[in-house]
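A single chain, nothing else alongside it, follows as structure tokens in the form predicted on its own.
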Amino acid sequence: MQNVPQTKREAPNILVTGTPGVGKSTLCQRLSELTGLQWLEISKIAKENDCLEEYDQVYQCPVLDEDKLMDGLEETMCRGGNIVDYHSCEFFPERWFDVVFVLRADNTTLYDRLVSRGYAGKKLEDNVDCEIFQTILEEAVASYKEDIIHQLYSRTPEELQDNVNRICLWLQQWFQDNQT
């Protein structure tokens, strides 16, 4: 990985993650536009850039080539100002993020929106189970600091209101209490 000089940053870094289907993207959409932070799509700049390897077969997707990814955003990640969407978690580096939100959503819910984005068989057992043993939230928690990390429920359009609020709430918080 390049060396980029560590310095201030003028806004914060906010990773929001989850099983696909709890409605991160959703979320990280409203974010952007209601606080003009920049929506990294990981998925999307993974595609762009090159950062994809052979296909699994299983899944029906191709492989995250992770190191390659984070050589990419190490200069975007230090400059801030950026709300990172991704389904996974344990690989970014704890010090690229302010505050972590895990979305969650009940069974129910997300086999309904997995089915409805064409999920089926091992892909979408595992993703349930995913949710159920919350695999996501135990990466969390096993990656970054526990009082940065957030578990918020995504089952509504009014969760999802909630969520929103919340978040501009610690925004503001963040830029009262690191103001220069």
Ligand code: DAT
The other form holds:
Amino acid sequence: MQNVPQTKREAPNILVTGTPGVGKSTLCQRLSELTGLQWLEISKIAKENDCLEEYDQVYQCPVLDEDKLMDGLEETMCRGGNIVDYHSCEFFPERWFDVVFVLRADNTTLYDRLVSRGYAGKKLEDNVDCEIFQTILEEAVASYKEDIIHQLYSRTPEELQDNVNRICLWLQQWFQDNQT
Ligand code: DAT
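For comparison with the form predicted on its own, produce the structure of the form predicted together with the ligand.
In what comes next, the whole complex appears, and the chain from above leads the way.
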């Protein structure tokens, strides 16, 4: 990991995390279109930049080369103005983020969304359990200061819109507080 001194960012970095299927990409895409912040889909970036190691047969997903990925993102994150979208949050440097949104959905909604995505068997069960046990929320609480963490439900289009509005307001406030 590079040791880069912290400088003031021109725009904030936002982390959107949560169990697969809770609605991260849907929210991030909408936010990016509205605000001009750059949407960083970590799964896609890892794939494109050869940051995936062997395939985990138990969890049916590739293992991430976290150090390589972090090194590649350092400069972009130091500049600011990014919305990071990933289903885990504990390995990112804490200093990267000004705010963390943990998206949530209820079990039946999530189950239906994951089945439509083709998840089945252990993968489906593990992901629904991850939401039931609030695994990602606990990961966020263990990794970031509690006052920057916000839990948002994204079960319906109305909740999606409320979340977009809320994050846009947060952003406006950030720019007011950080005027040079
Ligand atoms: P994620 O990126 O967390 O894996 P997604 O954004 O791909 O999740 O959303 C999964 C599915 O749920 C997708 O078909 C869009 C739908 N969805 C997301 N947020 C929603 C919301 N607030 N209301 C209704 N459907 C939603």
